[in-house]
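Consider the single chain below, provided in structure tokens and representing the form predicted alone.
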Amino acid sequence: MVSQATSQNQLFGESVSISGTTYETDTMTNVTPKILEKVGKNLHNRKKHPLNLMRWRIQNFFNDNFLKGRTPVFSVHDDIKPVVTLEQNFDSLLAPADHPSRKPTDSYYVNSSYMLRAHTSAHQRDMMKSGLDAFLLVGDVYRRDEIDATHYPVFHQVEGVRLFSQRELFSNVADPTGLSLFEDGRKTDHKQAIHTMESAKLVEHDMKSSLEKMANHIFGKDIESRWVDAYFPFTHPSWELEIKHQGEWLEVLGCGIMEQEILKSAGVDHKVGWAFGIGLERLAMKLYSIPDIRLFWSEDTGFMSQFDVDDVNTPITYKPISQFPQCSNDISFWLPDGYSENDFYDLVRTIGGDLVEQVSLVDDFCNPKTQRHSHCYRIVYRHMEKTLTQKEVNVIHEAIQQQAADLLGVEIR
């Protein structure tokens, strides 16, 4: 089998340039040209774009509701480049050594030292080290994933962090005498070992009330919401906020009380804090009834003009430009040792680009005599702006078959 990393070096040679910086490639390199085309697009900063509208809805909420005098408490950072070290993306956030997100099948590696960030949380520690104790991070993030109408290898997040000193956290307590942020205690489902129950509950209350108000600001004051217990390596306790939208429960964001070890590494271990992360595409698809995540990358004026509004709170329901027909072809092959579905998905994206609407596994076969496994995938093609002919699709499909054999070592059936 030809490794995915080796195939990348065939594409890039000994180095790859990203955002004006050159990085050496090595055996961990698995970024693709198609993915790197998205770096620097910064859809969240593009005026009149649905992700920009969504970002400003969130930012305006914090600007209007958290003020010190007339100055917003939360600073905003929306142009940090997406290449980070593995230490920033994983270790600084306490991701276990065996966490699935570390695998090359799940993340995009520039080389064995650098990667495209998998979350905006990768910058948390650096921002706190710089002296910030209330900030929003907005940016593009990259994850290797399946291919369908709701998943894309590049999406956009807003990250929020707020820290409190002892004086700030207990400022509204009538008699704070004897209260403390920290203790030499025991970790429970409700708090970290180092936090007192009083500080944990006050931070939780501040976070939940703030984020519930934000959800009401975005989706309306009468929206029904609920908190669901969750797990994240970098917060404890952790929760997800869900809202009832069009009769279904929708996960809006993940959040929690920041692990004190992270604050200690940033030099602010005398404070406590909360953090949240929210995906812009997920919210925009629901709020604007956008059916396909690929549309966010469309240059079609019929799409973009629908979001040309002066007030970001203007109600918008997306109206389909046109529904062009699908074309679908199947590909079946025997699997080599070490096969990864995400390697195949990346290859399909590299060759087919956004013409590929969906890839689904339709058959998983094991030969009872030889114990060899084969997969059959159905690849659905659809152009967002015109009708594709079967002849055009066949050319792309044949290229996928050839490259899968050459680069992944599969045996076409």
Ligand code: DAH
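C-alpha atoms forming the largest set that superposes within 1.5 Å between two forms make up the rigid core. Values in this document were obtained by computation on a predicted structure and should not be read as measured data. Numbering follows the first chain given and starts at 1. Compared with the form predicted in complex with 3,4-dihydroxyphenylalanine:
- E183: CA moves less than 2 Å between these two forms after rigid-core fitting.
- Remark: with the core as the superposition reference, the CA shift of E341 between these two forms reaches 2 Å or more.
- The rigid-core alignment places the CA of T21 less than 2 Å apart between these two forms.
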The other form holds:
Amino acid sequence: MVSQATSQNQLFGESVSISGTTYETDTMTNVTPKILEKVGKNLHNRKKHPLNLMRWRIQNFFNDNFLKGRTPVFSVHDDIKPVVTLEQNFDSLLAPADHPSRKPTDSYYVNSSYMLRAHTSAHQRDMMKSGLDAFLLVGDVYRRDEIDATHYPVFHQVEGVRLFSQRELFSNVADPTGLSLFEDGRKTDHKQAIHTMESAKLVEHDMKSSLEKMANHIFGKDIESRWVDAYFPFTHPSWELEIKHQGEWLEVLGCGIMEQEILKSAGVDHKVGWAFGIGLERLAMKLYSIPDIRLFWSEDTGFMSQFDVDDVNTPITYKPISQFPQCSNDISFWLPDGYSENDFYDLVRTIGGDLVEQVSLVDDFCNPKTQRHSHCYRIVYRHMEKTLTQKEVNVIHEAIQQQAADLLGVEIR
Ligand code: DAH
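Having displayed the form predicted alone, please output the structure of the form predicted in complex with 3,4-dihydroxyphenylalanine.
Time for the whole complex; same chain goes first.
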């Protein structure tokens, strides 16, 4: 530990700044500059990123299926900073003192009071305390791990929590007199000591049917699924939901009936609730056939452009991008009356075919004197099997310029 602490101080000196806040380093500090580079990237909020598509599939499911009048029941929180206290990440969730995730080898510590959250559950108690009964929380989480095709020390989760008052939980029961949420009972495999059997069973049923429907919404209505018993310090009972994907059982999420002690510490001990946590990367990899988790961090347009869809439910099968280099050329022209961008995109695709990886508008200019508009587009060319020479690209690029002038009436600048 001591030698590690010394080396960390060499990395940061006496303090480290994370998204605008300064933290003193100490012997616990084990975050690295490389990891801190990821803080604030918020891939889940980046439009048309596969993790953003995944997150919207989940969010849309809750928005469309849980409504009070016209208002979604679940509020959504997607920019809560990932630096949390150890108390939030562990103690507030009843993680035992010897829980493996507390080890400095498993989590990223900013210092002995703060860490990068290891799961979005870290915010459960505080969100409930602030008065929320139903919420989704989307965020980046950090765990020390090897890096390979399926492991990366930063990934993304969606957390969901749903609380019920006595009246809400029993609202569909014909005669709820005599039913109660709580009793002074015994803990069994099926319930906590303080919950009555009927409240535990109703919460379990509401949770399981909601989450099964969500899995169907994401992976299709015909998929097979099953519930597997699990253990989490913050829920009892706890389960994992698995689905059959391409012949193999795939774990989709963890969930359970929230420990009443956590609700109590949030000041909502008159309610009961369920919670779940779902990791986005693994699911997106299965759903889109993305072979390597590192690709989510790729800035390569060959990766990103494959997820450029307007409807988040569009089926996408990722095609490996070429190992060969890109070549990018710009084209600028004055727009004629009635110009349509999509006509230009089609023309580029028609001439360039699969050699065109991406076309994007990089500049939109209006001449203040003449009020004429001009556009500049960047066209990225890449061949799947070989390195394109600039000469080969120029031939195609000139053909695009020529035809844009002839067919669309643009005036090349
Ligand atoms: N936090 C858990 C994890 O990262 C996932 C999880 C399990 C979240 C059960 C929950 C839950 O809210 O109830 O592995």
